[in-house]
Structures are given as structure tokens and as C-alpha cells.
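Presented below, as C-alpha cells, is a lone chain in the form predicted on its own.
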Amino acid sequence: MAKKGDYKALFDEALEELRVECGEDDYFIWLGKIGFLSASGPEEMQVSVPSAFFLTQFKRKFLARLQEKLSSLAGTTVTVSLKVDEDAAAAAAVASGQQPKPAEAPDKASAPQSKDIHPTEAPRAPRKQLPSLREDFTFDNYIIGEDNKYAAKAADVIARNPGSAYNPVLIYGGVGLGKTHLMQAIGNYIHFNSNLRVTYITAENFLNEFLEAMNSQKMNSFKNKFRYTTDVLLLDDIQFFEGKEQTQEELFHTFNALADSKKQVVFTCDRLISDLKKIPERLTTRFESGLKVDLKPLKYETRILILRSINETKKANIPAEIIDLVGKNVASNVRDLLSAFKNLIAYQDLTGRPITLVDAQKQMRDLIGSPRQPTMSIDIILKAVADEFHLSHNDLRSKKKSKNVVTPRHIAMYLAREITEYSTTEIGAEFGKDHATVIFACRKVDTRLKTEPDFYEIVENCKRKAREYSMRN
């Protein structure tokens, strides 16, 4: 058995071996965030974790493996107890050199090694929560699964190395997929772990402040706020700038001023910049000059992790079978997922009794009636729509603009968005179209569905055929 003074070294050796065995991704997300606290005896070790939710997930995923590795190295059975101790975990990580490996950019260029953004030995006065940032939008509250692992990893590296790791950064994806959460997590981390000045603003509010400054002749104050007194600019929903020429001009100069000073800039958008219309090339070039992070609809496993987290945080005690019901039937985005689950929690609170599976099915009958289906493919939808209109797959994927082809094509795009997990960018690629074309098609179909009963029946027939074809495969 290791001597008392060797417990820390034993712990470090176990982590290094697990790092090799589990890989860098699991080390970055889990093992790299724990730290040695103490050993109360030859067979008991205390280990720190950064949050209560992390503790629950780590216990389920890695505790047994960590204890097995420690026991193997120590030559006796070692039991590990976990303690939420954020400061101790951070100090342990610094002391043992456990810094997460930075994410690779899409072009495989290496990023700078991740390191703390403030001197750990220099004490700082505690900072208050920024009013513009939600305090619950943190990395600890961002549930990581296989499908968003890369995005979370990149965001963590950016937060630890503002202005140097990747700059600028574009986070893009459909509505409700967590773009704002990830962006604000970067802002919250930088704000509370450095003296840097963070500014978060939506594109709409940026436009409003710009117009107000112009009308009141206070442009110097506006420029000072965004160009010179800001160290980190977080700009949400830049698709809002389409066609706003004066604001685009101001943003261009703001971007250049921040870039010249090596200040961090993070944008979010509901699509790729190349899919935006009425954006000048010089601004598009600036937007696309850094790292691009794509957020896609979450897979079932990640959705279940999110629901379990909410269930634990709110102490709702929703049964596992109901969590499974929600996870399987709400695949559109995180926002819809949380809304559906919180409605069930509210139902339980209002009735004053535990919710049953039958209760949940009744409350979710609209969602269950037309769920998005992970197994549904665009090819199946194309077959269903083509059969309904007596066309071919090639017709729907072609550039033909005749009405007898355009309407079925729009319906196929609409159904792909409604009953699959594909993003609008991915759907567009299947049809040789861009993201904006898919959005236009979906809006057009949605409008007709509300006003034309016959059209509604046609779309429902296509949807029914698609599900029948899917069940046969």
C-alpha cells in the first residue's frame, strides 16, 4: 500500500493511466475536472468535483473505474468519496498540471495550450453577476453528450483563453439548440475568473442602441462602449443584421477595432454566414475568419441526460418511464424539450399527486401524435411526397420551378423539418438549396395549412405515407 505522503501521487498516476485508456475527450469532460483533496486512511480517499450535478453524473459514469484503477495501483481496495468543492478542484487541477487539451479547429490547426485566464496567486475581489447574463447559463449547467461534445470543448477553451485560442467564434444552429446558453457560459466564466469586461447584447438591441446614439448625437459614447471599454463582445442572433446597411457598417468598424486589440468576439446565428442574404462580403469575411461551431438537434441519450438533470435540480421525482416518454417524443430542440417537461412538473405540482404515465401521455397527446422520428430519413419523405404527387425523387431534388414541382418540394422540406432531427442546413443540402430556402418553404406550407383545408389533407396524407414507409424499413 502507498505511504501516506504518496496518496496524491497515486491519484495523479491513476488519472494519467485513465487518460490514456479513456481518451482525451472523456478526460477533458470528466476526469480532468476532479482533484485530490485528502486521504483519511490507507483505503479511503476524498476527491473534489465542481458541482452537485457533475457529482451525480461522474458517480454513474466513472467512479467505479476510478476506484478500480486506484485499487490496482495501491494493491488494496480503495474507496473514493466525492465532495463538491469548486475551489479545491480548481486548485488541484492547477497544481497537478491538469489542463484540458484544446479543441482542434476544422482545418486541424493546433490551438494554443489552454491555461487559466487570470493569475491564480493574485487574489481578486468577488464580482457580481452581470445583469445581461443569465446566472444559470454556465458550463456546469450545460449538459454534454456525444453530439455536442465538440461545441462544449471549443467553448471551454475559448473561455480560458479569450482573444487568443480562437477569435472570432461563430456558434450556429436552429432555434432552441443552446447557442445562447453556450455563448453566455463563455461570458460567465470569463467574468468570474478574470478582470476582463464582458458585453453581451442581442443583434436587435445593438441595432436599437446604434439608432438611438445616432439620433441623440452620442455616437462617441456608443463607439466607446463597444470598441474600447469591452474586452469580450458576445453578439447574439446576427442574422438580424440582414439588410441593415448602416448598422452593418458600424459593426464592421467595431469588429476591426476589437480584432486589432486582440479582444474576444463571439457571434451566434441561426444558420451559416454564407446562407445570409444582404450582408456585404467584407463583413461576411470577418464573420467567417475564425472558428465555426455547429449545434445540431440533440440525440436521445443527451435529451435524457438533460431531463434527468432538471428532475434532480427541481427535486420533481418524475418517474424514469415518463422521462423516457418525453425524451423519445420531443426531439425538435432543447427549448421544446424543457417546456414539455416543465409542463409535466407543473401538472404534478398543481394536482398535488405524483404524475402517472397515463397522465403524462394525456398531457403530451399533441406531441405524441406527431413526434419527430430519429429513424425517419429524408429519402422516405421524398418517396412519400413523390408518390402522392406522382413525381420522382429527381423531380423534387431538381431545379424545376413549375408549380406542380415547387409545391411538393416545399411539402417535402416542411415534413423533413417537422418529423426528422435534421437541421434546416442539412435539409437544404439534400435538395441542393440553402438554409434560407428551407425556412421560406416551411413558412409557406405553414401558412397554407392554416387557411386551406384541402392542402392540410394533402400534407397529412404525405406524413402518413412517410410513417408507413418508415415502419416497413
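Throughout, rigid core stands for the largest set of C-alpha atoms superposing within 1.5 Å between the two forms. Residue numbers count along the first chain shown, from 1. In this text, all values refer to a predicted model and were calculated from it rather than measured experimentally. First, how it differs from the form predicted in complex with adenosine-5'-diphosphate (ADP).
Residue 78: CA moves 2 Å or more between the two forms after rigid-core fitting. Taking 2 Å as the criterion, residue 398 counts as shifted between the two forms: its C-alpha moves by at least this amount when the rigid core is aligned.
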Contents of the next structure:
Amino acid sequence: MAKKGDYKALFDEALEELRVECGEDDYFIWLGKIGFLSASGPEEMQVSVPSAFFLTQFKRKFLARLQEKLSSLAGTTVTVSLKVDEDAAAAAAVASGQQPKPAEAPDKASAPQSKDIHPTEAPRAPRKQLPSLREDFTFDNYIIGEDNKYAAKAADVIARNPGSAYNPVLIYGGVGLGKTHLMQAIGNYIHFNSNLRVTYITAENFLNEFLEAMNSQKMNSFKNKFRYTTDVLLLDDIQFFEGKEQTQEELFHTFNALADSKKQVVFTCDRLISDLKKIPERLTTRFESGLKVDLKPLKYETRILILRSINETKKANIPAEIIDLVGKNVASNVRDLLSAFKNLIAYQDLTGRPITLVDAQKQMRDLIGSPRQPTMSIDIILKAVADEFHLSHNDLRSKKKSKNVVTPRHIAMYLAREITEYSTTEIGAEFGKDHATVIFACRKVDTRLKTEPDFYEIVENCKRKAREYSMRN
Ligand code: ADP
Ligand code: MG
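For comparison with the form predicted on its own, would you give the structure of this protein in the form predicted in complex with adenosine-5'-diphosphate (ADP)?
Once more the chain from above appears, this time first in line as the rest of the complex follows.
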């Protein structure tokens, strides 16, 4: 018979069928408020209910029917024991697939009419952290400077008005710029300030769950999870859907179902939607149909704000000149910025004495010596390559097609690919080209490196220069 994890699916399926049979009203008030807890075998299932009062009523009205439904789906007699669980109740409170109307929900009759999630609307039983969300990815921990204040404001408005302010929302920007942090901050806020059910999933896991559901004939419970028992869907890294046709189809339907019932959907993508390949237009137009929030590499001032904040929360006492050193050198993205800084804090902890500027420079140099160096910017690479070939960096960015410019341009793209965290799309954008051109350039350089010792020498010189410049910067 079924595996342990399948009992939850069985339960979901039973609930979905009862929903159709009993109608939305009974579902909203009763069935939607129970939750699967555990099953010690196919014959015994533990199910949560929100209160003792609910338990008595539910037992009288629905227990027999629920057991019957489970038994017929399982092909064996299933007995359900009910257990009061206030926390699960909070999570299950809006399982109906609709925003609760105050009139239908007696316990919420006095809730404010404002669309803003308001603290008084919060569930009575405190909610636990959602396991799929990182608890440190909150608005409190998201540092706001001049260059990301629009993104932060937009996220804040979405979190306070799920499903009504902007829908869908697309957050896009390169690796490590804070897309997941901002998306999960929205999720954490909604989870702790409303009864809405938040589902966070990466595109990769969406695909995996979808394939698993297909293989084990559990499509119903997959559909239920995303279409009916989700009020807020957070789907991370949709670029992963490139070329995954079957999953795209399912996503399209999921998206439509959620949109129809005015549920909040947030996507992230590490590149421009127009740069996505092998995703049909009907889907890309969906992704872009709402609000677009763009995250860019942060300016020096905001980088310093972030470092100061970490310095304070970690009580690390790193001196201002070292904060400045890191802030100046690590421009690529926030992830690299944080890892460089945490590296220095760890060094200080290990040595047991305050870190000096010389220590920090040495540590940073070690970091830059590593094969993929996060401190390198494309500008520095451009400058190094231009100097090596006695050109200007404008030449490298220009559309000139003469050989004396094309080869250095290819080398610059190759080095950017090799030693920065930028994606080929982002590198392409720096040169006014698309990512295919960057990939072509990299291949070309790669082949020549293997066969032409002189060429190898030149590329190595460029690399060395870039390292020197990045340390001086
Ligand atoms: P992405 O999803 O865009 O690749 P993440 O959201 O994972 O990037 O962010 C990378 C790291 O940078 C995380 O540790 C995140 O907390 C941190 N981070 C990004 N932006 C900020 C910010 N504005 N303030 C504080 N931390 C940030
Ligand atoms: Mg991410």
C-alpha cells in the first residue's frame, strides 16, 4: 500500500472531493479548517481541528463522511482521530481558495475592512516559522539605500496587500542581488501577519514535484497544493523553466487558476524576461503582466550601509577603513560582499585580536587570488584588456568589427565569464550584445588558449593586470 508521505496526498484528495460534494460554504467553514497531522498506517489517520468546540461539531456533521471518503480512496477502512491544534488551524484557516469574506467567517466579523494586512487581523495562535522560508530573510534585515529603495517599497506594499496591490510581481536581477531575500521577506511578512497560506518553491523543485506527481499518479494533490491550498505563491528562479515544456504547461494552468481567484503570485528571474529562451510567449507575457521590480548591483554607499549593519549586528568592531576597503573592492553583488566581510570577521575571531588594515588587505588579496574572484568588476577587466592592447575601453564596448578590436573584446568577455559572478546575459549587456555572443566569444578564446602559446601569454597578462587594478581600486 501507500508510502508514508502519500497519506497526506490521500487526505488532500479526499478533501478536494468532499469540497465538490459539500459545496464551498461547508468547505469554507468546516472542511477547509482541518489539516493532515500524521498516519501510523493506512488505517489510522490523525487530523487537526482548530478548537474543542469545532471538534464536537465536526464529529457530528462530517467525521463519518470524511472516513467514508478516505476509506473508498484508500481501498481499506480508515479511522480518523481528531486532535485540537491551534497552530495548524491558523495555517488551514484560508483553505477555501477565496479571500475570506468577513460575513462568512464569524470569528473575523470585526476585522477591519482595509485591504492592508493589519496587526489586528493576525491569527490568534502565534504561527511558527514556515520551514520553506529563511527566518533571517525579513524586511528588518533588508538594508535600504538610494538604489534599492524602490524595490523595497514595492515589496512592502505587496506584503501588506497580497493579491490586491500588484499582481503578479516579477523581481529580476543578477545573481546575489537579493531577489530571494526580498521575495521571502514578503512571504515571512504575510505568513506572520495574516491567515493566508504562503507557498515558496524554487522553479527547480516545482519541476521535480511535478514530475514526481506524474510518475506516482498524484497529479490531483499536486494541483491542489498549488491551485487551492495556496493563497500566495512565491516561485523563485523561473529561468529554470527554459526548455521544460511539460512543466511550463502545468505552470501556465497553475498561474491562471491563481490569477482567477486573485491570489498573489511573485516570480523571480535572474535575467530579463526577453532574454529567456524556449519559453512560449503566452507564459512570458504572463510573467511580465504585472509589476516589475528590478534589482541592480548596489552602489558604494549602499554597500557600506550593509557592511555597517552587519558589523553592528555581529558586534564585530571592524574599523571604518576596513569596511571601506571591502565596500570599494566587492562591487559584484551582495552575496560576495557579505562573504568577503564575513571572511574578515572570521579571521579576527580566529586570531583573537582586532584585525588591521594590513591583515585585511592580505585576506582580500587571498580572496582575489581564488579562481572565481568576487571582487572583480567588468569595468576593471575592460580597463586591463584595453591597456594591454593599447585601446580605450570605449573601443571594446563599441560596435567596431576590425580584428584589432574584436579579439580583445572576446578576451574581455572571456575573462568576465571566468573571474566574475556575472551571467553571460549580464556580461553581454555590458558590451551591447546578447548572451549567445558571449558564449561564442568564450569558446573562441578557449580554443585559441589551447593551441597558441602567445595568445595564452596575452590573456594571462590581462588577467594579472585586472587583479592589480582591482587591488588598487
Ligand atoms: P539572489 O536571490 O538575487 O541571488 P539573495 O536574495 O540570495 O540573492 O541574496 C544574497 C545575499 O545577500 C543574502 O544573504 C541576502 O540576505 C543578502 N542581501 C541581498 N540584498 C540585501 C540587502 N539589501 N540588505 C541586506 N542583505 C542583503
Ligand atoms: Mg535566489
